[in-house]
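Just one chain follows, in the form predicted on its own, and it is written as structure tokens.
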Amino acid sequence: MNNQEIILDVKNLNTSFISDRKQVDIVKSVSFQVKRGTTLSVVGESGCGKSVTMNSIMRFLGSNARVSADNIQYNALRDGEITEYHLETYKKSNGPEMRALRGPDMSMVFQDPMSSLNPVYKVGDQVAEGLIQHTGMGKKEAREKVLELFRKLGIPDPESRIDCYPHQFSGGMKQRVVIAIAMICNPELIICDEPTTALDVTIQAQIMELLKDLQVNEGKSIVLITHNMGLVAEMADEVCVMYMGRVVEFGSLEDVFDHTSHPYTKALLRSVPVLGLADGQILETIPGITPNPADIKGGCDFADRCPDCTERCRQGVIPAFEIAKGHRVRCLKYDSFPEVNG
């Protein structure tokens, strides 16, 4: 696969936090690729490291974070040619290199629009700020660009709404403004961190339809962080399943949904609510609780909750195995297949 087909290539990403002079590993040896013009869904229960992984790539973490990787490579496609950026060399979050990449090349839609927007600035000014900062565009021209984007994103009466404050918008409209902030500099890669949290089902569908349109009709690459397997089935081209900071299964949507292989992925899919449950039929849950990251001693992190666990599963670091082209599983049941970095 050549670089023109890959927009983001992450190899062996590790993130730890220093707390009370103790280092706690949160993201461990994570590797994945995002293909240009596709959607990668990163799924897993709360606390599995999804958001920390993406914030590590974007350099949004605090001073107590320790981030390392063999390489994090962003491939910008300009005039048909690839320009490589190795984000692992851009250590400082506020350095000029990362500031130049964030906005024009890669951007992020955060989980909570309520806390993403500044309550004392007009929404139009907040969207235009990135355009003015990155391009030097004048305020009048930037305002026209914001109005154009508001129309595209379905914000009604944009000529008057552009001068409103966040509290004058509904939750769905706030999320459209947050997407506008991410989109205003026309980036190739958009990372969406649970963009429909706290929105009602109808608004969720509108937001996801909007993101799908950006991917299909404008060729945007999207990383969708979610724990909603229904959204994954609707949006994803490829799926990255995480548990306790590790990628436990990675593959195409068909690989992960139709040829589910890791016990955790199977448990996730079994616990999804479905219409038509028979009377008395109980919704399945995953037994046990997620362990404290500080208490992990070695072996498979899912061992205590896994029905297929053996003594071997509790020893050493469990590698990933490629059970089909592009389909990786971190489980010793597949140790007859070749090991891969993942």
The other form holds:
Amino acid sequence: MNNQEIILDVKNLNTSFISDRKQVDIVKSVSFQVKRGTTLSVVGESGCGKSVTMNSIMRFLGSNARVSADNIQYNALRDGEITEYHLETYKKSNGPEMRALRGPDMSMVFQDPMSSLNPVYKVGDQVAEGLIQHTGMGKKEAREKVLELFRKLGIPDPESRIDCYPHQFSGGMKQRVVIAIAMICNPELIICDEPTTALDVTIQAQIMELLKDLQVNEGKSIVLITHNMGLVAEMADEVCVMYMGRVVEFGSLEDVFDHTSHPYTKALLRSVPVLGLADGQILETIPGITPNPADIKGGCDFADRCPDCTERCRQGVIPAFEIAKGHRVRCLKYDSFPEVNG
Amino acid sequence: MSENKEVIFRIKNLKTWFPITKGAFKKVVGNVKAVDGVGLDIYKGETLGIVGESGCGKSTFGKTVMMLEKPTDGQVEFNFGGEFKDITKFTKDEMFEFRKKVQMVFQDPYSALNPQKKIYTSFEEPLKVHGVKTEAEREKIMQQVLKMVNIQPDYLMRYPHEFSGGQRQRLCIARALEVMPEVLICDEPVSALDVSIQAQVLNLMKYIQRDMKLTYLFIAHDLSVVQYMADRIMVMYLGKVVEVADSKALYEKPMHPYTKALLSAIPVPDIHTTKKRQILEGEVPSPINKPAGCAFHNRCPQCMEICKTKDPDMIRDQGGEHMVACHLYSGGKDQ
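Can I get the form predicted in complex with the partner chain as well, since the one above is the form predicted on its own?
The next block holds the full complex; its first chain is the one shown before.
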């Protein structure tokens, strides 16, 4: 695949945090690619490193984080031409190179709309800030742009809402404002970190429809971080399942849902209550708890909770195997297939 | 459900309003009508699921049934061994007895256990209060309830921070079970937990219910979780009940437009179902200035003229088990 098709290419990303003079590895040799104009869903339970992975790419982590990678390549497509950016070479997380990219090229929507807006600024000014910063546009012109975007995102009565403060908005409307901030500079790649976890289901449906719209009609590439398997099934083109900082399964939506291969993904899909379960049917559970990332033993991280665990699973680093084209699974059950990076 | 349906709670026209005051004299200028005229019977041994979006009054309803919130109007009658007593008029002593019968599990297991006290101390307190005199007896009960929730008895000497979220929620359930209650009110017991842990806790709650013949009031915003747990489901919108039905009937044949929309908004983890999404416009109106007529009319896809002026009454279908408050089904039509 060439740079035209791939918008983000991550190879062997490692992130660790220094805590109490101890190094705790949170993200371990993660590799994935995001195809242009598609949605990649990153799923996993809390603490599996899905948010840290994306924050490592965007360089949003604190000073106690250590990020290293073989390659974090962002391919911008401007007027039919590809420009490559190698994010891993940028020394400073807040240097001019990163700041130039955040906003016009890649941007992020955060989980909690209640706390990602500044309560003492009008929402219109908060949305316009990025535009003024990046394009040097005048305030008046920027305001017009913001109004236009508000209309597109379905914020009712934008002319009066633009001068409101965040507390005057409901949760769903705040999340639309946050999406507007991410969208205002017209980025190609939008990373959404659990955009609807704090919202009600009916509002979640509205926001998801909006994101789907942006992807289909404007060709945006979306990375959707979530723990809701239902949302994945509805939104994703490709799925990346993470457990304890590693990608355990990666593949197309059909690969992951119809040919579910990793024991963790299987268990995860079966433990979700779905509507219309038969009477008296009991949910399957995953025994045990997710281990503490600070005291990881060797071998497969899922070994203690896995029904198919063997002696071999407890030693060394488990490689990933490609069981079908583009479908990789980190599990020794599939060791007859070719080993791949990731 | 159980054939001989014995009623344990009889709730009539329950209202919990929070006054909004203004000025130095605290003049009441309005009311937040969190629970606004809920009437319902709760049967012994059943699980009644309560669903609705945030702000619909489901938690306030649970708290009012437990008398943690004083109702503005209406009655809650509790079955004390065959005799119904109105708990809204209880004295302190009567309330004490009532609390032994009805216990609550809260949403956030991280804040429901005192971080400075050992589990032992937290567990001992309700037993002391409710008159288990000797230490040996208290310990026996503690061991018993811990066994029920699959936590090793020697963990009693630990502090809450040493437990994971799922374990903490199990501890909270165990503590509620100590006084051998008849009813357990669970306010979003699994929404703070991960999916794999959520399933553990849900199954555990099912087993405990079977063993202790408990009645559950299961409050949650996740319809699929409620459908898994509940025998009957009550759907709330802006403080009012819009539909009550057997959980299977509600899923297979929802009647109220709001229930239909709520069901269709749930993302299904199956890539082969092609579901026609029905997306609701707008948001839940404020419970202070409720719209006139049916509270749902401004978002309802099937809104009629009458909906804008007249609040619909609760209609029962033939069996009397499926109740819905919607004008679509009034006017003599038998659904």
